[in-house]
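Here we start with a single chain on its own, the form predicted alone, put down as structure tokens.
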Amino acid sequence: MSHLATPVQMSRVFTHLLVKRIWWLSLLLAIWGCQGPLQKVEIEHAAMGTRFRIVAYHRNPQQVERAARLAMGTIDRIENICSDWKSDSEIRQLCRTAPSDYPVKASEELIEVLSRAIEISRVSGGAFDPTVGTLVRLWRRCQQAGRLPRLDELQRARQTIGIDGIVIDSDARTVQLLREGIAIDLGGIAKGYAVDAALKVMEAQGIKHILVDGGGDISLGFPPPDQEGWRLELQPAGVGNDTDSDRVIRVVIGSRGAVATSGDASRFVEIEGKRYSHILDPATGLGVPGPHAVTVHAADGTTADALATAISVLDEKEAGKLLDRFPGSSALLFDPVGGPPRVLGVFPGYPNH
């Protein structure tokens, strides 16, 4: 009996320490891993009529896959819940049941974007909207036609425009419209808001340096390894020539943050010898004129968004007031004509006076 139970027991410490051996080996090839290279990663996907791209740096290219494809989704969502163009968005079916004798239950998103829309309305006395779709519509309208709206349209359509007839209960998660046929257009904020969800999905998924950029939105992680910050090429495309090299802004941004670039550059109209841009100006429901562009830095890309919507339409003493309400907030206004732009406030890595 003695030589048998002999075997056995030394078998169990043989087979004790070759698991013990291979879950060092195994622990020493993982920090061998963590310890690789950072690579590369970029990533497009279509959405919300643009193209939205996802720059990343990380050790495992299938990791920063799979965190994209969660962040993408949540981008399709998003685009669900805010577009003017899909019917049956959760924004149009909203819009459907005004005026509304009671509260209607309202995603986590909605609310979100809607109440950051209606804080940027008010600080900035209304230069941004986000009840101008009738006007949106009736502008669409009238561009197709080759013609500006007539002054009985106009007033029409501003019937319906005001954040007063909005009513928010956050807690609730709930939205009631008290006025007949207003429309709600989020087109000015719901990409910045998209890239800070996107962005957010990544870097909960373990990816820190990152950049999501949403057709011209641009919302920052944190920047390349080795690197003092992302570098950025600002173009003004739409303004002057936008084939000069020399008209390109190029600045490197360290700290986390967003940045969103907000003009005419492809989206214009020239009626009787006039440019108009697609943005409108909620005084006169007209498009803005053109040529412009506007480029905003601000902390995150819903606030960035919307501010460089509103400061389309603003002229400059007006939209350096509008930026001291967001500290830290800053503009580039690219001049038609040529030469630097003009700055309002400290814009990061660009030369501010």
Given for the second form:
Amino acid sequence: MSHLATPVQMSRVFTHLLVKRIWWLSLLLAIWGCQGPLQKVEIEHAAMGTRFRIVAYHRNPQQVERAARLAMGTIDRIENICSDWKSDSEIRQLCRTAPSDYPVKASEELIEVLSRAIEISRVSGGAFDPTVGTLVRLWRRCQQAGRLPRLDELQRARQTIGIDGIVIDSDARTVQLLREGIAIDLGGIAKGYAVDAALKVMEAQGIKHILVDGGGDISLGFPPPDQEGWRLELQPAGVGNDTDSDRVIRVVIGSRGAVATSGDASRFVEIEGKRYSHILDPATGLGVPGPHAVTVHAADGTTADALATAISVLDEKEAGKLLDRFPGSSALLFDPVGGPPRVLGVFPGYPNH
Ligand code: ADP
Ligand code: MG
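Same protein, different condition: the form predicted alone was shown, now please give the form predicted together with adenosine-5'-diphosphate.
Time for the whole complex; same chain goes first.
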């Protein structure tokens, strides 16, 4: 019997060695990929009338891009659920069922964001109120006409307001709207909810060092590697002297959490010589007097966004009491004429500039 290999055997051995080599090569590449340098990746996306930005540090930029595409898809989905500007959004469709004798099926996200909105409305004594929609529309119409709403208009709009007009069954995933004309406006909370959701999607894809910014509503994952925290620059335009770079407040936020800013800088109207915000005081039905700006730090973006809107309505004492309900939360109240901000609670990394 000959010990010489036949050509067929030779080619098998060769193929075997080749496969083995490719296998080793892939393994080495994978190990190198895991230990390669961390790279900063930034991705932007237009949604909800603003620019969303995802900043992440990872060894594999392609993995970040794939995850970011999923996260941006989630933001678009939340916009289609919560938007007051899209007539076919889920919330607008739901509002068209009011007043309803029966509960209506709703998406998981709508149940969640609406439940959070109602909770913050309760603890803020109605300063934050997601049923303020009819007043918001009235205010927008009057803004275009350059006049204040008439008393009868305000009274009519007020009849549609109140969270007791919303019944949520989380287990059955339904919402029933009891009040005629109720208009739910999630404009003060939806962006915060969206940045939280995007952060969760990225984390589920294995990205840890991450920041999601929805035009000032920022949700934070773990800080950049080897850094003590995320360096954020806060300079709410429209209060004090915008061009004075000394007024930029630099904070370093250690781990996770969220920051949201509400203010009237780009969204105010002047009527009869007075400046009013696009944020309404549900008690008066009028825009909050401006200029004003507040930055809130809280455990998550949903809370920070809604609290920033609520605190825009409340006075300092009431704002402090509201923050007490959310352990670890804090706020910077910007001075309209440019002095240092008032600090409520312990704002992380401030003063630090
Ligand atoms: P922005 O989204 O402009 O950064 P906010 O988060 O404070 O600012 O949200 C403002 C939006 O919230 C308004 O455009 C309106 O849709 C809605 N809104 C206004 N007043 C209130 C209020 N008192 N409670 C809840 N939502 C409000
Ligand atoms: Mg808000």
